[in-house]
Amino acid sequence: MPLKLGFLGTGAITSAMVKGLCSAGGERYAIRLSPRNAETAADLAGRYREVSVATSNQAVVDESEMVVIAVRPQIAEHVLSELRFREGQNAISLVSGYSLRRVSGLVAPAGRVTRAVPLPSAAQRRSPTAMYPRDEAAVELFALLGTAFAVDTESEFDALCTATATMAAYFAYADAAASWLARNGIPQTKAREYVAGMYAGLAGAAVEAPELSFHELAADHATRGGINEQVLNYLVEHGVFQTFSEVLDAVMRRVSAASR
């Protein structure tokens, strides 16, 4: 029998998780969606036979063994305070800034509570998902969506959450390279395609060589006297990476304060 999996909140991450789970095959989960975002919920239910839309948030909780809480932090406490969970349920919170203790209090008496941060790449089953604490059912779920990274402390979890704050900057960096190419005569669509392919290849190289640190990979790609070394040295000399580290420290302080 498939495990009954419910989602409170039907936004982008819920949509990505559902698409990834349904593409994994095997029908391991019978998925119930919150009706809150009716258009998205109806689209997913129409696309996948293992997905259906519940009549209310309470119905999602009542009809699920595992409940994924994917509502915005601004409304999470209000939403959860109106719901009745039961003993034996597994609650997985994707709510940014809500500590394990805070979520546990809101979903009591559900005794198995996990925090997790799946990424949009869950739709392609390529998400590295940070989670705390380790729960085997949650690990099994997120392993279907990529790789489950279970850590031992909430501080470690907060650090992994902080690292996700670099995603927008990554695309801005890629945009800077593509825009420079466009200014130098490369058609914009070709510039984007070229930069995306180049960085995809670099990501693949890192995944395929886990024995090499990123520092070692940078050195391998910075031929002495070459143009990669020139760019790298310029960025180092102008404190770009130091600034990058400092802003991550600031984000970590924000994440940790919100989790307390």
Ligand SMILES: NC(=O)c1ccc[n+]([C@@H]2O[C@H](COP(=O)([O-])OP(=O)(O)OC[C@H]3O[C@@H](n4cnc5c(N)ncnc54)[C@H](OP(=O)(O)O)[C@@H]3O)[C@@H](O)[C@H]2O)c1
Second form
Amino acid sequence: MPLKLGFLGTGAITSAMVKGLCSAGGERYAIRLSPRNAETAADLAGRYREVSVATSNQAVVDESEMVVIAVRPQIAEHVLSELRFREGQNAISLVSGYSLRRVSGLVAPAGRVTRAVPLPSAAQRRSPTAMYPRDEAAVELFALLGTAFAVDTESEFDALCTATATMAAYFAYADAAASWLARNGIPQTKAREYVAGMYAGLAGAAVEAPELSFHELAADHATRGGINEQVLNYLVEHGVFQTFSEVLDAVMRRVSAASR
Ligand SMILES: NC(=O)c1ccc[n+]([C@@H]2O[C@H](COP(=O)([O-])OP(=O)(O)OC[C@H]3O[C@@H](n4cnc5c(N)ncnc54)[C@H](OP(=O)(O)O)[C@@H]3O)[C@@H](O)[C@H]2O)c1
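Write the structure block of the form predicted in complex with the ligand for the protein whose form predicted on its own appears above.
Starting with the chain above, the whole complex follows.
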């Protein structure tokens, strides 16, 4: 029997998770979506036969064994305070900045509450998903969408959330390389294709050699006296990585304060 899985909030991250789960095959989940956003909900329900749209948020809760909370932080408290959960129900909160204690209070008496941060790459089943505390059913769910990273403390969870704040900067870094190529005569589409391929290869190399630290990989790619070493040394000397570390400290303070 498929597990009855409900989603409160049918936006970007719900779409990514649903696409990933449905592409995994096996129909392990019967998915109920809340009616907002109607267009996205109808699109997902039309595309996958294991997905259907409930008549209300309360209907999602009533008809699900496991409920994923995927509304924005600004409205999450209001949305949850209007709903009645059941004892023994499993709630997974994706709402950033809501501590385990706060969510647990809002979904009581649902006893099994987990915080998680799936990434948009869940759609391709390539998301590392941080979660706290460990819950076997949640681990099974997120393992289908990539890798489940269950941690032992909320502070470790906050640190992993903080690391997710580097994703936009990653693309900006790639954009700096591609834009530089475009200014130097490479057509923009070719420049983008080249840079995306180069970084995909690097990501693959890191995944395939887990015994090597990133520091070691950097050293391996920086031949003494070569052009990689030149760029790396210049960025180090100009404090780029120090600045990167400082802004992560600032994000961690913000994430931890919100989580308290
Ligand atoms: N996006 C990510 O990569 C990501 C990753 C991890 C965690 N999260 C967390 O997941 C949550 C959702 O993020 P998101 O990016 O998916 O946001 P989003 O795209 O804005 O989706 C939120 C959805 O909630 C719907 N909604 C609004 N009011 C509602 C209500 N009263 N009841 C039910 N649904 C309602 C919205 O519908 P309308 O469009 O009709 O307003 C929208 O479809 C946030 O708390 C975020 O912190 C996001």
